[in-house]
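Just the one chain here, the form predicted alone, laid out as structure tokens.
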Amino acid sequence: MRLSARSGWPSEPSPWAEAVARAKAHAKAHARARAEDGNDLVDLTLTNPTAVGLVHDAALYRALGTEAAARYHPRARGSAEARAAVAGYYARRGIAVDPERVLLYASTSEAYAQLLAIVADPGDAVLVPRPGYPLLDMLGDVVGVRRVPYPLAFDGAWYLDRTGLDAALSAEPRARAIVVVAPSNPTGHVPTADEQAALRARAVAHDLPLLIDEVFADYPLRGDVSTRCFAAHHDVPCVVLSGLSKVAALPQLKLSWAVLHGPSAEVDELRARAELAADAFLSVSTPVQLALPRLLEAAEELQPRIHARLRANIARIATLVRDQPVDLLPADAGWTALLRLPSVDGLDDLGWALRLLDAGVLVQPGFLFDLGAPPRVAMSLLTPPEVLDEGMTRLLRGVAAAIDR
């Protein structure tokens, strides 16, 4: 049997994945003894809110059991009531959204895949930010679309490298869209007003749509950050993606959305094609669509708890690394903290992550996000406070031990 070249992803686990698997297996096998001597593995990478105590009241889940779900009325873009609920979510944030310009998907990944297939032919390219989350590489392979990176740079704060963006656009005649992740994962960068204008200007100049992934937009880490970047502008076709996984901390209820902004003629054509593609899948379940108004109301109730944990944790990390050979990188928004580690004995980010794993704490090495040098590691800000404290104690102890060698 012959399979596609684009699906020939490596099947062997990486050295990092093997090391993590061994550490977790060892911790599980020795759970009782390790708990007694305090040497169990501390995981600082969990980004699943349901695994870290950030859950809704049980009554919310009973809303999924309505008898109305016994009847099936498929709608390619999603039900009118569910799309109106998405528009209401934005209205509560001061953003006007026409429900007719909303499309529902089972996940942001599904939305990406279908939209990439609409804006690009196999072999075409989309521009994607680097550093970034590796999900787009897999999705691009699935639909046969190449990814051309444009840089986010760091000089004490993250910023859009406009020269690098221009170089990527000039070098790629088959570019078909610019992907913007705002807030960025893992850097937490939110484009400034000037950066937003620069992205829009280049999209207009090259006749490209903007695909805006704003799944973390509800989670600013500072009070002076505006995370809603592109909805108010109508000079360029713009698709904004988000969903229940982050907005309502409900990754197990598979519903996301795309909101279309921009010139009517272009947006109408994009919507028509997206509707046809969605009609081939009809992947969003009836129960979650029926419950969506209540789920989005519940998001407003849970988000303050998430905000409190995110901001308390990043403040706690800043306190713990003060006067230490570890730097907390600034972030505008999101669920991730990046730590810059010292250059010791030629240790890169993978070497550091392995050294810290030996010290009993799990973080993510920067190479997973194309962070490059100097050595940096990522950790989740959703971590329960007591776990964070223990993990940071081990991390700082491990850094000190490496420096002393």
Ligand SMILES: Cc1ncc(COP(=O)(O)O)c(C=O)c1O
The other form holds:
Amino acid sequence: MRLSARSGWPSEPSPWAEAVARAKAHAKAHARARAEDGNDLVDLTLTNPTAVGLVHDAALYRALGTEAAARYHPRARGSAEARAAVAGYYARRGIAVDPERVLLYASTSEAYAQLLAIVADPGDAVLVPRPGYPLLDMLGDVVGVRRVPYPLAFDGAWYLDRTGLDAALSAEPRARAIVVVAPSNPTGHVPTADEQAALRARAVAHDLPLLIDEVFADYPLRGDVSTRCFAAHHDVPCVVLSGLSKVAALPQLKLSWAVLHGPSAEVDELRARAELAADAFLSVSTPVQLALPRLLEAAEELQPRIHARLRANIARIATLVRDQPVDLLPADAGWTALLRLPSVDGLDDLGWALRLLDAGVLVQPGFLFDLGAPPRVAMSLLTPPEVLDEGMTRLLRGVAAAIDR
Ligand SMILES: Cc1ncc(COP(=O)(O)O)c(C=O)c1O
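So that was the form predicted alone. Now I'd like the form predicted in complex with the ligand, please.
Full assembly next; the chain just shown is listed first.
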């Protein structure tokens, strides 16, 4: 059997994945004894809301059991009612969306894959932010599309490095789209109005669509951040991706959407092709489409609890690292905090994450997001407060111990 070159991913777990598996197995094997001496592994990486107590009232899930789900009316773009519910979600945020310009998918990842296949041929490239969301690499491989990184840089705050973006664009003749993750995972950066204009100007100049992943747009971490970036402009085709996984903290229900903005002729062509591709999959289940209006209402009810957790956690981390050799990097929005760790002992981000694992706390080393030097680690802001406190205590103890060696 001969398999594709592009699916020849490494089959061996990375040293980091092995170390995490070992630490988890060890913690499990010694669960009882370790719980007694308070030394089990504290996981600060959980971003699955259903694993950290951020769940809806049980009655909501019954909305999925409606009898209307007995009948199947396949619709490539998703049912008109479900698409209208997506438009309603945006209307509540002051953004006009035509339900005819909405397509439903099973996940944002699936939307990426299908849409990348429409904007790019195998061997073509898309511009992606670095540091950034690691799954984009895998999704690009699946559809045979290369990723060309453009830099987000840090000088006390994250910003779009326009020189780097221009260099990436002019070096890549086969670029077919610019992907913008806004708010960014893991940096939490939201492009300023100037940066948005710069991205649109490049898209126009190079005749490229923008693919905007705004799955975290409902989660600003500061009052003065406006996370809705690109919908208001019509100078460039712009595909905005989001979905229930983050908006309603319901990753298990598998429903996401793409909203097409921009010049009619180009959007119509994009939509026609996207619809044909989606028709080959018909991947969104009937029960979740029928329940979507109710699920999006429930999202509005749950989101204040998520906001409260995110903001309490970020404030708590800021307090705990004060006067410590650890910096909390500023973030505009999202579910992730980045910590800058001291440069000691030749430790890079992987070295630090391994050291912290030994100290009984799991964080993500920056290399997973292409963060590079200096050493930085990521942690989830969805972490339950008592777990966060214990994890941060161990982290700061682990840092102090490394400095003292
Ligand atoms: C930036 C970003 N985009 C997309 C996704 C995936 O969303 P979905 O569950 O809808 O595939 C994630 C998941 O963590 C993410 O961080």
